[in-house]
Structure formats: structure tokens, C-alpha cells
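One chain comes next, on its own, written out as C-alpha cells in the form predicted on its own.
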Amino acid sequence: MTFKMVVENPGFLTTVQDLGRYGYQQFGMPVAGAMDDYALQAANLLVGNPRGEAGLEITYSGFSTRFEGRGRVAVTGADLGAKLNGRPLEPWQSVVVEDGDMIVFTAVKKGCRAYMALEGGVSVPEVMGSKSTYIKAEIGGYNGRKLVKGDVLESGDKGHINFEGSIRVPDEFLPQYSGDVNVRLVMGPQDDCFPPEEIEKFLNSKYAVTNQCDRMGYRLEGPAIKHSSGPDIISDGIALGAIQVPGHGRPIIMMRDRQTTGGYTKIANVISVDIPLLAQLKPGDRVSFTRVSVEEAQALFREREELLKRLEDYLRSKDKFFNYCVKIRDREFRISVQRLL
């Protein structure tokens, strides 16, 4: 069984996007996929999908769509004033949608980008091993091109999910979204062509992000970074989240749909946990930097994947789990009550 989603309205940018396109950026394909990785993959657990199904990124507000059937869905990252039939729509939660519910996203309220996955994902053609849409090369995702008024997207066949109601993310899990975060990086891998003193002011500013921030990558405002001996170097490949500093000296972070190679010093590489924390910035809000090992970068990793690992496990158990929302003086409490037998 599957279920439809009509787009009323699009909003400012949404597209289909699952975890990426690897394998091909040695032919200059950018690698694309969701910005915050982690909230399309809760997403995702929360209706039963693979980590890895595709859902809609959506940017700001103004997205709305009809349901045509019966199905799951559900809603997570940045808080986007989501509301299904009137009713305000938590993120980070899932719900069941009968034929004719609409949701409509109507304010942005903190982050920029939320994500809706549908149970059975969605029913797309893969492109190159992925179904994300990189919209400059028009390929992937719902005809290689952000979603417009009157689409049609299908899910996938929904598998078996033995719970009803609302089921939502507990506290443990959600990340904390901000105007203003402190990213950890690794210095390199053209750190040495920047004087001691510069690489100081680097860690110890505070940048705004700028007008010109996208897919591609955020231009940051603030102290300018001298080089030692020019801002250019022999191409090389750029990786998610590597900082480049050219002749301005003003740091461009690379994002999801960046080039594959280029040619300024990068001075560091922002580490991939902390890349969702940048995805969910909006011009205006400020970023700070904090230096860390290489082998720190790899543990924090290790440590996300042990977190979605107990949100899965979580999320599997809920049918053995009966979930009640309880007022009292106008005090909201989620209960959960475990069945034994």
C-alpha cells in the first residue's frame, strides 16, 4: 500500500534529498544530500524507513501539502511552525495523515530546514546509486529540480509499523539548534599557509553568516584572515564542511552541494557532527570555531552513530508501548505505559 502527497505550495525551496551521492566526485559530481543529515535520518526512523530513505528538505516556511490516502509521516530539524489541519505539528514527532489532511509550514522559528519523511519513503528514481536532487546538474530527486505547485509525490510501500497516534523523539536525542553555535574543526589541510598569529584570530572571532549562503556554502563576514604567501594553491578536492580562505580573506564554508575540487587555501575542516548545526544557519546568525584532533573528530563520530543506534532501538520498542498526553493546570506530561503480556 502507498499513499500521495499533492504540493500546494512549495515554499522557498524544497527537494527531495537522502544521505548522498558517493562514489562520483572524481567526474566533478558533487556529493548533494540532506544539510542536517541527522534530523532526515530521525526522520526517517520515526516512520519505520532505513536511515538512508529520502525525504523533503524543506527550506523556511511556506510549504504546504494534501495527503491522498492513509500513511505516516513525520516531521523533524528546524522548527518551521508546522501545523497539519489548523493544529500545530511538533517537530521531531510522526503522525498518521488520512486522505485530505493538509500540513502547512507557517513560520520560521528556530533553523531554517526541516525534514518530512514518508513511511515507504519516497517513491523517486534512484540517479547514480541516490535519489537527491542536485538541482544545478538537474539530476535526482522529483525530476532533478526543487518541488512546485502541483507535484505528485508517492511513497514507497509502507511496511508494518504496529503503533497509532503520535510518536515523538524524546529530549535525549533532539539536538540544540541555535543563531549562534560554536562549531568544532580540524586545522588543515593548508593551515601552513597562514602566519601563527592569523590562525589565533581565526579561532578567537566570531563570524556572521552572510546573504550569500546556499546548498553550496555559507560566505561568512568578520575579521579578514591574512596568507602568509597568497590565497592560491594547485586544486585539490574539497570535502563537506572544508573552509576556504581566498584573497579577501574572508572564510567560505563548503557545504553538500559544493565543487568537487578547488583552488584557495582551505584553512580547516568543520567536523561532520557539527555540519547540522551549520545547515540550520540563516543570514544574520554568528558562528565561532573550536579546535579539535583528529582522533576526537572520529570518537564524536562514533558517538552519533551509537545515538542513532539507541533512537532506533528506542523507536522499534514503541509498539509494545502505549503513549498518553496528560494536562494537569495546563501543564502538558507524555507517559508512556509498557505492555507485558
Given for the second form:
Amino acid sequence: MTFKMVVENPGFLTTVQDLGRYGYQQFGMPVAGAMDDYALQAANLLVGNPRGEAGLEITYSGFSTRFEGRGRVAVTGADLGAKLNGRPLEPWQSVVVEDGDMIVFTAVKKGCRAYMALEGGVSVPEVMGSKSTYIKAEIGGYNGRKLVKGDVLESGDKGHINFEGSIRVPDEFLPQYSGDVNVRLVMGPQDDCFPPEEIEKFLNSKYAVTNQCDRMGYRLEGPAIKHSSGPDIISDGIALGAIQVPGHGRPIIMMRDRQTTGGYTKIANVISVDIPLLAQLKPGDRVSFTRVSVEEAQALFREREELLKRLEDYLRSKDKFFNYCVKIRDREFRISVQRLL
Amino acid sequence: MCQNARYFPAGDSALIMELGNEISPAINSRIREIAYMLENENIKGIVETVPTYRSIMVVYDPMLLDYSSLIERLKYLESQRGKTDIPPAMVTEIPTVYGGEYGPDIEFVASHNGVTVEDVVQIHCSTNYLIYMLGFTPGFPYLGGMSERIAAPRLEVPRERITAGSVGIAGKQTGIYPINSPGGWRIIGRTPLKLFDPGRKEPVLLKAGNYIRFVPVEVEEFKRIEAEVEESRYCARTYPLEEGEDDDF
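What would the structure be for the form predicted together with the partner chain, given that what you showed me was the form predicted on its own?
First the chain shown before, then all remaining chains and molecules of the complex.
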């Protein structure tokens, strides 16, 4: 069975995203994909989808949608004050919506990007192997663009696990979003273009996210980093999380919609597991950096992959929690019930 | 020229294999050779590669490959250079209407260089252009080898919309716009070929390391090809680059 969602208000920016479009960077096609890939994967698991299925990336506030038919949805990522029929919707939890139900995102409380997964996925065609929207080339997602009022998205109907009740991501798996983050990075590929004292300055400073921050990248404000000899290189590839330092010396972190190649020196690269923390930063938020080795970064990557597998096993196991709403003398209580062996 | 590659991390899921520090056909042909070997080697864990002027970015999955073992594999490939038969680079013909409404700036390019419009066309279409890399927008080729005799400055005020397929000149560079976009290049012609078509089996027509050659066509021919491209019936003409043909750089 599929169900539909009708966009009543698209909010600031809402797009369909999966884990990205790989295999075409050599042709100049950006990867795109969910900015907070951890939150998207968790949302999918909560509704029984494969981790890499597409969901909605909802940025800032204002998005609202009405459902036609009955189905399971889950909202993860930022706390954007989501309400289901006027009542607070618990984040990082699956919920069954009925025909006519409304979900409205009312406020930016913590982070700035929420993810909504639909049971069975989002039924949009894959373009070049991915459902991710890349707005500049008008491809992927829903007709290659951000959602607008009146758009109707249908859920997919295959490849997911059906289950009863509602499940929630246990606390141990919840990320700690903050407006003041320290992210880890691997130095290079062009850190040799900076004198040691400038690298120390970079690692010991706090930077503020400017208004120029979007899916392509974040321009930062803070101490300028000087180059040993010139800011330009002959163009080479740009990986996710690369930190470019152009002539003015202020770093730019390259995110999901980054161009594939560029000619600015890259001092370092934010490690994969810390990208979700960056994804939730807003203008004015602050970021600082800690250096780690490639080996440490890869060990952390494998740790997170194991965490996601544990979460997957947990959510698919029979010991999950069932949440109920109980009314006693007009007062509502939420209770979680776990099936024990 | 035969210095060993240098390796740099680009985070935990990519590395840069740097083959030189200049824009030269020799470095580009080494990159093409290694890219070809990598494609054939099919190393488990390599997600994709991004060849550029002087380097290859190798994107990989740290669950399947770690940094130092990947470098070992790449160093081994380097040591095998010259032992594999690399097929010759291919030349793709780009049918192009020059001038008129399709190339509004061709008169400027001619007068700027003190030559005739016919000279511009003749000079522009008499060279094989090396595709150093693709980027900027999906399918945009960075080309080398244009004659300075038709070089021209960019527009002072960029146009808001340049039609996909437009062929332009900026400084000593020439290029083709793959999608409708704003741009400041001097437009001298247009090709009916689609450099980028997400619905096609091979969405991008060109590949780094290969060459293109502009072939002048009349408007009728342009329209005929355009219709065939629209119906996915047109197959761009390609042929191997002959030995020594790229020696004029």
C-alpha cells in the first residue's frame, strides 16, 4: 500500500535526497545527497526502509504537509518543532499517519535540517543512479527542483519491512547537535602551502558560519590564514568536507553540492563522521577544529558504520519499544512498552 | 617527466594522486593511462576517480580499503606503466554552426584579432583539442590547444542565459556550454550535440584524456542533426587520434 503527501507549504528549502550520486564526478557532476547522512539513514531505519533510500531534507522552518492514505513516517535530524495535527511530534521516532493528518514544522530549535522518511521510500525516478536533487542542473528528486506548494509525493511500496506499533531511536544513538562544534579533520592535500604558524592559528581559532552557507559550502568568518606563496593551485578534485582557503585567507568548507574540482588550496578535510554536525550549523554558529590522522579518521568511520548496523539490528529486532498514548481523566500520558523474552 | 606520483589524503574517503604540477599534455596522458589501468584493475573499494589537469582524486570506501593499502595498490599500478596496451585517445567530432544568430560574437573575435570571420572558423576548426578535464558544470570540457591568433577577452557584462551547445572563446581558451547557463565567453557558434543529457545511458558525451575537433556545418545540417539528437538517433562521429597528431603543443 502506498500513501501520498501533499505539500501545503514548502518552507525555506525542502528537497528529496538520498546518500548521493556517485560515479559521475569525473564528468563534473556534483555528488549531492543528504547533508546529514546519519539522520537520513536513521529515519529510513525507523520506517523499515533500507538505509540509503531517499527522504525529504527539510531546511529551517515552515514546511507543512497533509497526508492522503495511511502510512508510517519518521522525522529525525534537527528539532524544527514538528507537530502532528497540532501536537508535538516526537523526533527520532516512527509514527503512523492517517488520511488527512497534517505535519507542520513550526520553529528552528536545534540544528537546521530535519529528515522525513516515508515507509516504502519516496517514489521519484532515479536519475544517474540516485534520487538526490541537484538543483543547479535541474536533475533528480522531484522534477529536479525544490518542493513547492501543491506538489504531491507518493510513497514507494517495496523493499521495506512491515511492523506493528511505533519505534524510537534509543538515546545512545542520538547525535548531540550544537551551535558550537568542534570537528575533527585530516590535514591536506595542500597543507604544505601554509607556514606552520598559520596552521597552528587555524587549529587554535574559532570560526563563525556566515550567511553564505548552503548545500554547496560554508564560508567562515574568523582569523585569516596566510599562504606561504599564493592561494591558487592548478585545479584538482574536491572531496566532501574539504576546507578551501582562497586569497582572503578565510576558510570555506565544501559540502554536498560542491563542484567536483577547484583551484584553491585545501588546508584540510573534515572527517566523514563529523559532517552531520556541520550539516546542522546555521549562520552565526561557531566551529573549531582538531587534527586527527587518516588512520584515526578511518577507525572512526568504521565505528560509526558499526553503530548504524547495531541500530539497524536493534530496530529490526523483536525487542523494540511500542509507544502508546494513554488518556487518564483527560490527561495524556506517553508510555513505552518493550517486549521482553 | 617521469617523476613518481605523490600521494596526499583528501579526508578519510579520498586521496589525491598527484602526477605533476603543470598543465601539459604529457602529464595528462599519464593520467589517462593510470585512469585506464584503474578502470581495468577494478580494485574493490574504489568508488570513483576524478582526473584533473595534474592529478587523480581516488574516492574510496574506508570499510573496504584503508589509506596505506590503497597507496600500495596505486604504486604497484605506477610500476606497471608501459606494460599495458592503452588504446589510443579518441577524437569526437563536434558539428558546429559558426556565426549568425548561433555565434553573435564571431565578428568581434575576427576584428579583435585583425582577421576575417572565415579565418576564425578555419583556425578554430583545424586543431584537435585535448580534453584536460571536465568540471565547472556537468559535462563542461576544459580544452587545451587553441591558437592565440583567435584569442579574445571575455564580455564585460556576462550574458544571463547562454544556450546549451554554445561554443565560446575566453582569453586563450575555447569551450562548449553543456547546459543553459549565464556566461561571459564570446560565443562564436553552436553545436546541436548534447554534451550532458541525464536521461541518456552515457549522460556525458566527452571524457577527460580524449580530444574533440570542431567541424563546420550549415544551418540545415545543424537542424537535421538537432532533430536526430532529440530522437536519440544521432551518434557523434569518433575516431582514434593518430600517432603524433598531438605533437603541435
